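Presented as C-alpha cells, the chain that follows is alone, the form predicted alone.
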Amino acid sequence: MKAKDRRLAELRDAIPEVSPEEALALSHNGAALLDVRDTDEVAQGSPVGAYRLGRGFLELRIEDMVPDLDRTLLVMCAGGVRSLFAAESLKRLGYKDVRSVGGGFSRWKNQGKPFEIPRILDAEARERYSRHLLMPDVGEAGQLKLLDSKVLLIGAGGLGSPAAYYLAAAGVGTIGLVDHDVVDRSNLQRQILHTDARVGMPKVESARVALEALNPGIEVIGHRTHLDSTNVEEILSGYDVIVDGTDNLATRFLINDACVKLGKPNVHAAVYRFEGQITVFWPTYDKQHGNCYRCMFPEPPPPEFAPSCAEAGVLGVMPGIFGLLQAIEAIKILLDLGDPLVGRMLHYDALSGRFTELKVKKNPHCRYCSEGAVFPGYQDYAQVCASNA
C-alpha cells in the first residue's frame, strides 16, 4: 500500500463516519456541523446551518465558533477524505467527540439533504477584508452585513473626513454625505478628505472622489444641501446609523430631533480647540438610559452666547480622533459589537493627555425622548454658531 492509503486506513479505524442522514439527526440535536471545504466548493452549495470554517484556518478558528470541546463535531469535505484529516487535528485539540461525514457533501446533495447557495465574498473582497475575516467577531457574516449597511454622516468636514475614510475602507456598502459646502483652502489643516486641487469643489463631490478612490465597491452618495425641516426625515431615513459631525448647533438640534422620531443612532462628537468629546444619542436603545442631546440642552443658547467656529479654532488632529471613535461606534452599532457609548460621553483633553468617561443622565421629562412623549415637531432655529459676517 501507498503511504497515503495506509495513513486513510489508519484515520477510518480511528474517526468514527457517519452518514448523511446520521448528521443530519445529530445535527438537530445539537451537534455542530464543519463545512471545511474551500470557498470556491462552498460556493456551489453548503449544509443549511453548517459552520463555513475552511480547512486551511481550522485549527485556528474552531475554538472561537465552537468553544465547547464536549460538543459533537460533525466534520464534512466533499467526498469525505480531507474530512478524516481535519477531524483528526480537532481530536488533538482537544475535542471529545469528532466525526467525519463519510461520502462528503456529494453524497449528502445526492441523497437530497437540505443545502443552501450561501452568500460569500468574491476573492477581490476576500483580499480586502483579510483582516476582518480572521475576526471571529466580524469574519465574513460580518463583512457581507457591513456591504449592506447605510451610513449617513452630516458633514463632509472634520469629523466627518477620517470617519468617512475609515467607513469607506472597513467596507461600509453606502456612505451618505450631508455638506452644502465647497472647499475652502482653510480647511485642509483638518479636513482630509479634500485636497488642494480640489479647491472650490463641493465638498460632497470632492468626498466621493476620495472615497471611490480608496474604495470602489462602495457607493457614495452626496446630499448637497442644508438641512432643514422639510427635507430632514427624508435624507436621514434611508440610512442605518447617523454620524453628527457638524459644527453648528442649529442643525445638531434638528438632528437629534429627527434621529428620536426615526428611532436612528445618532453619533455625535464635538471639538475645541485642544479637547474633544464623542457619546452616542439613542433612546430607543437603552429606554431607562438612553438619552437625546435635548436631555443636556433643552434650547440652543442664544446667539451673542454662543462661541463664534470661526474665531475660536481648533488644533488640526482633534477631529481625526473624534471621527476615528466616531467611525468606530458606527461599525459597533452595525455589528451590534460591545457596548456603544449610550448614556456615556469620552472625554479627551489633549493637553493633559487625559481620557474622562462621563456619564450622561436622561432627562425623564425630555419633550422629545421621555416615556410618553408626542413628537413636538421641527423648529428650524437661526444659526447660532456662524462666523462672525
Second form
Amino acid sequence: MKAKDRRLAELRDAIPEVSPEEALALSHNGAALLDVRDTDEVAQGSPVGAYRLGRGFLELRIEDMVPDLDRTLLVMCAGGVRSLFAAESLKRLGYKDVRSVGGGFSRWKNQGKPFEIPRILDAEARERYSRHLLMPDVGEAGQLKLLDSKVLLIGAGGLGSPAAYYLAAAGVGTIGLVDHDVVDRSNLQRQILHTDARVGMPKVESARVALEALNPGIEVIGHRTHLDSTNVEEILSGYDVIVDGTDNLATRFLINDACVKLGKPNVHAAVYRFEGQITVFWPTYDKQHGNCYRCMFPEPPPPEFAPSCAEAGVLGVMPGIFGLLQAIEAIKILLDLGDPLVGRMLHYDALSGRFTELKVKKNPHCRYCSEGAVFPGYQDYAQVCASNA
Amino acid sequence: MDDKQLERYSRHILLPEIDLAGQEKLLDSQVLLIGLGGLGSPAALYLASSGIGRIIVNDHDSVDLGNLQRQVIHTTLDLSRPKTESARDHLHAINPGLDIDVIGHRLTATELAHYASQVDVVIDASDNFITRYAINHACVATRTPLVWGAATRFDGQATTFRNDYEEAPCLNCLYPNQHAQDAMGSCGDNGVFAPVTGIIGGIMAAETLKLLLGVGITLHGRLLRIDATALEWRQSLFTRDPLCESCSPPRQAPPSRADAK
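With the form predicted alone done, generate the form predicted together with the partner chain in the same format.
Below is the whole assembly, all chains and molecules, this chain first.
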C-alpha cells in the first residue's frame, strides 16, 4: 500500500462524505458549498452558488468567504479525493462540521445537479489586477464588476486626468470622457494625461492615447462636445457613475439636474488655488438620505454675483489630489464598498495640510431632489459668471 | 523663463504665494525620488508637471504587469523595461525641459548620503522598512528634509520629517521597531486599492512643493492617515524621541547645499 493510499483511508474514516443529492439539499439549508479545484478546472463548470477557492490559498482566505466556523462546509473537488485533504485542513482550522462531496464535480454533473460556467479573469488579467485580487473587499468578483462598469468623466483636465488614469489602472471597463477643448501648453502644469507633443490635439483624443497605453483592455469613449440640455441625458444615461470635473458653474448645475433626473451618483469636486472640496451628490442612495447640488445652491447666481471666469491660479497637484479622491469614491460606489461621501463634504487646504469634513444636509424643499418633486426641466444654463474684463 | 515656460506655468505664476519668483525657485530645485511604484508614479508626474528643475529618480526594478494596476507612470509597452527609464520617458514627454537623472540600482548607504546632500528634498516612495530606515539615516545625517508615505489595502499615511530643523522627529522616532514594521507586510502580500497609492503620492508631491517654495505648514510632527473605505482622514501628532538611535545625539551643522549644486 502506498503512503498516499494509507493516508486516504485514514481521511475517509475521519471525514463524513455526502452524495451530490445530500449536498444540494444541505446547501439549500445554509451549508456552504466550496469548490476547491484549480482555476482552469472551475472554468469548465462549477456548482451554481458555490464558493470557489483553490487549495493553494484555502486556509489563508476561507475566513474571508465563510467567517462563521459553525457553518457546515461541503468541500468538492473533481472526483472526491482532493476534497478529503482540503476538508481535513479546514477542520484543523476550526470549522466544526466539514464534509466531502463524494464523486466530486464529475458525479455532481452526471447526476444533473445545477452548475454554471463561471465568469473568471484570464491569466493576464489575473496578473494585472493581482493587488486587487489579494483584497477580500475587491477580489475576483469585484474586479469583474469593475470591468463591467462604466464611468463618465466630465472634463479631461486637471481633475479628469488623475481620475481617468486611476480608473483605467484599476480596470474600470468603460471610461467616457466629455471635453470639447484641445490640449494647451498651460494645461501641462497639472493635466498629467497630456504631453508636450500632444499640444493642439483634442483632449479626449490625447486622453485615449494615454489610457490605452496604460491599459489596452479597457474601452475609452471620447465625447468631444459641450454638454448642454439637448445632449446631457443621452450622454449620461449610458454610465453607472458620473464624475464632475468641470470648471464652470453652468455645467455643474446641468450635470446635477441630469444626475437627479436619471438617478445617477454624481462625484463632485472643485479646486481653487491651494484648496479643494469633494462630495457625492446622490439623492437616491439607498443607505442614507443624500442631497444634490441644488440643496446647497438652489439657483445659479445672477451674473453680477457670480465668480469670475478669468483663469485662476492653482497649485499643480491640487486637482491631482481631488481627481484621485474622485476615483476612490467612484470605485467604492461601483463596488458598493465602504461609506461614500454622501451627505459629507471633504475639504483640504494644502497650505495647512489639513482635511476637514462638513455635514451637508438634504433640503426637504429642494425643487429637484426632494421627495415627490416633479422634475422642473432644464434651465437655460448660459455661462454663469461675471465678465472677464 | 522664456515665453513657453511662462505659458506652461501660468497657473502657478497667478498665485501670489508662488508668482514668478516661486516658479523660478522650483525650476532651480533638485529632489531625489526613491521608488517609482504606486507612490512614486503620481509624485513624479506632479513634480515634473510643476516644473521641479532636476529630479533624480531611483528604482532597481523593472516594470511588470502587476504594477500597472496603480503605477500610472508606466505603460503596457514598458513591460520589463527598467522603471527608471520608463519614468524618465514619461516625465520628459510631459515636460521636456527638466533634468531627469536616473539611478537604476539599489543605493548604498554612502550613495544615499551623497545624493541626499545634493538635493533640497528627498522623497521616500519605497515599499519596505529596510530601505526606509536607510533613507531616514542618510537624511538625518545630511539634514535633508524627507517626505514620506506608505499605503496598503485601503489605508495610507504620509508625513514630512524636517531634518533641517533642530528638534525634528525622524522616521525612527515615529516607528522605532524595524522588525514590527516589516511584519506589517507590504502591498505585495496584502494587496492595495489602486487610488490609495495615488492619493498618498499626491499628498507627498504637495508636501515637496511646500518645502521647495517655503509656503504653508508642512506635516512636520504630524502623521496624516487615510481610511479610504470611509474616506476619513486622521491626523496624529508625534515628537522627537530623545533616546532615538537615529537622530540623537544632536545633529551637526548642516552642510552647505550651495557647494553641491
